[in-house]
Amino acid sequence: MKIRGDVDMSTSPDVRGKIAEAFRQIDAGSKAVLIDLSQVRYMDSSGIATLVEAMQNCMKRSLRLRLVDLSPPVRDIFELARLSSVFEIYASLAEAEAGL
């Protein structure tokens, strides 16, 4: 799934209804959910709550969340608030999808 423009406290419930979306429809011999950010050239707290929610729904399911391709002002988030070492983020598809 692929997510553009701003995610903030405006558009997160869109988000995360894109999310929920995708839930319904993964397959059961699933493993992960891949979420590419690299469209996204800002994110907030509640941006951060919704992909931490998304995180916990596949912890549910006994699937992987994955974040590929921060844009750099993500990336500069997901750092400063040491959040690289609680999702699993990769820097292309094809690496997300390796070891699946």
Given for the second form:
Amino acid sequence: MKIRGDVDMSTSPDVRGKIAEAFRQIDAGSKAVLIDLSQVRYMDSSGIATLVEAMQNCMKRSLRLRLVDLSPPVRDIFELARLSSVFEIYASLAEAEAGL
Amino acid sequence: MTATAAVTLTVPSHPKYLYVIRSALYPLVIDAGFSKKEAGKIILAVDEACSNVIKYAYEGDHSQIITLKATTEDGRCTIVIEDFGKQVDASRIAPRDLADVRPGGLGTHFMGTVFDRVEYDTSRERGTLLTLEKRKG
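Coords for the form predicted together with its partner chain, given the form predicted on its own:
Full complex below, order starting with the chain above.
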């Protein structure tokens, strides 16, 4: 799935809903959830909280959460929150899909 | 010496106005000589401060107001955020341990990391004045 635009306190509930919908549509046998963040123009801590919740949901279902192609604003907030080692981050979709 | 510039804004305490705050501050901070990366961090930390006002001072009440005064002078950016809600107990505000990965609680960490000065004034009967100050690196 792909997230676009600003992810802040105003829009993160919609993003959370979109991720929840993606979880509902996961096929049996899926091994990972991939989230493309290349088109995210802005992200605040509510966006980070949304991704942490997604990671926790994945762990409960024995799925991997892989974040793909972080835009510069997302990279900056990950750096500030020191989250780069917490999430599985990939430069491209092809790299994220490899080995699944 | 950089000329003095200022932006004063009063917005409703609704999350959809956070975008307005970010948009108004960005050119001011850039014009003051901060890099795009630094400006992004300053805007993020101000956004977090205003989100905290909505969540904690106004406890989700979107019918209140937030006033923000930003000035830049001599390589220094000062932002004063005023609310009229529940006062914070500044002595109990502390950034959480980042190793404890869980949703929420990062805003205070961002403010403390990005700004050189973070000061809460609760000397008035109601509300809080939060002063955030950043000097150009």
